[in-house]
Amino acid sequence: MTRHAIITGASRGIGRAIALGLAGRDYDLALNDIAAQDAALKQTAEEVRGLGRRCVTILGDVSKLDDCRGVAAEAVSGLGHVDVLVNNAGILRIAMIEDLTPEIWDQTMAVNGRGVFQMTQALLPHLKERRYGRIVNIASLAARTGGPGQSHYAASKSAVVGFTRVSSMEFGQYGITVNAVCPGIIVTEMGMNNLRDPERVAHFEKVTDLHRLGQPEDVVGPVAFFASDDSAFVTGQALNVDGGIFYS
């Protein structure tokens, strides 16, 4: 049976990799991103269709409640039903605490934290009605151990891990599992915030057990596992996908 998934922040980086990875596993998709990423989102959608899968694109900002409700409704309408929600959309603007502004803090929390809550809440009635669902939240290794200039980002991703745990408690009776993936240093446009010079690259290659940086495709397998029935008895978990930087 073909499964249907929503992926937020799907135009590039980890989101794009997840879209192509799930399409390769026979998922039909609803891909979301903000209007500024429209061209890139459409390109990802074309790649998905090139793999023989059905795909709809939906513009919307997960920090806005009405947009989240619209994304959920359009995905259900466009695909017929939704089985999986991948909350991937996120932002990172480096700022040391003494330079951090309330505006950057609030924007980070709005997208990374509140966006996960709002998309989950928007799709929840549909998943409860079907008594089935897989919610996969993309957190970050920053939720375990942040870095300088990332206090706001680490706080937002810690919130995602906490929200994952509590939502799994609330939703389990409806056949809905909720898990998080915590990527480490991944070579994406956002990930390059951690890789500002060759010395930083060498540092992370050294401290990673596999002695290499992560690629967006490295995140796909764990997400696909949580999205599938192979993980039917796994919920409330946060899995580090970091090549062996952090142990918990």
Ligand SMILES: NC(=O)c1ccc[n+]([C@@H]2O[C@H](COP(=O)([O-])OP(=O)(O)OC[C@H]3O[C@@H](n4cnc5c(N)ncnc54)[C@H](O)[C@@H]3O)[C@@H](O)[C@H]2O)c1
Second form
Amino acid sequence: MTRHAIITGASRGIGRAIALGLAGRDYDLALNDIAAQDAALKQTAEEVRGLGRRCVTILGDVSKLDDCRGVAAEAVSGLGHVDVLVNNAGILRIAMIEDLTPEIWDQTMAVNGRGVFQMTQALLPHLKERRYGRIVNIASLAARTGGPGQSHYAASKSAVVGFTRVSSMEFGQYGITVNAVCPGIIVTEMGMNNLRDPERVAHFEKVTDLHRLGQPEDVVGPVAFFASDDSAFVTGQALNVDGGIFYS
Ligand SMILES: NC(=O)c1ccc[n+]([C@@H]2O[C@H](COP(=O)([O-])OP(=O)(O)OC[C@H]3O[C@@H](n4cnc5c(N)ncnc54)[C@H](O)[C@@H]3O)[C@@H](O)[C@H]2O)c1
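Switch over from the form predicted on its own to the form predicted together with this ligand, please.
Complete assembly follows, chain above in first position.
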């Protein structure tokens, strides 16, 4: 049976890999990103269609409540119904605490934290009505450890893990599961914040059990599991997808 999924922040990086991965697993897709990413989003959508899947693109900023409502409504009307929400959109602006501004803190919380809440709330009536749903939130290893310059990012991703847990409690009665994945060091534009210095790359390769950095495709399998019926009795979890760095 073809399932239908919304993926936020899907023009590049991990979101793009999830889009192509779910397309290859028989999902029709509604792909979201901000207006500035329009061309890249359309390109990803073309690649999805090239895999034989239906795909609609919906511009919108997940930090804005009205945009989230619009994304949910357009996805439902464009695909007919929606089964899966992947809350992937996120930002990372590096700032040590002594330099951190309320503006950076608020923007980080608005996209990474409030965006997950708003997209979830916007799609909830539809999932409740259908008594079926899979919500997969992309948190981060930063919710477990964080690193210097990422206090606000770590706080926002810890919020995602907490929100995942309580969403699971509230939505289980409607047949909706909610899980999070916590990627480690993944080579994307965002990941490059950690990877510009070759010594940092060598460090992360050394302290990761698999002795390599992650690629966006490494995140796809765990997301696909949580998005599928294989995880029907798994909810409220946050899974580290980090090559074994956290417990090293
Ligand atoms: N790369 C890593 O090492 C890493 C590690 C752990 C978690 N993550 C998380 O994975 C997710 C994807 O990150 P990535 O590495 O692919 O980053 P990326 O910067 O390459 O991609 C993020 C995407 O989100 C979009 N986006 C940003 N703000 C948005 C908004 N307000 N509304 C809609 N879309 C928005 C961007 O335009 C971009 O397309 C993020 O939530 C990130 O925090 C990444």
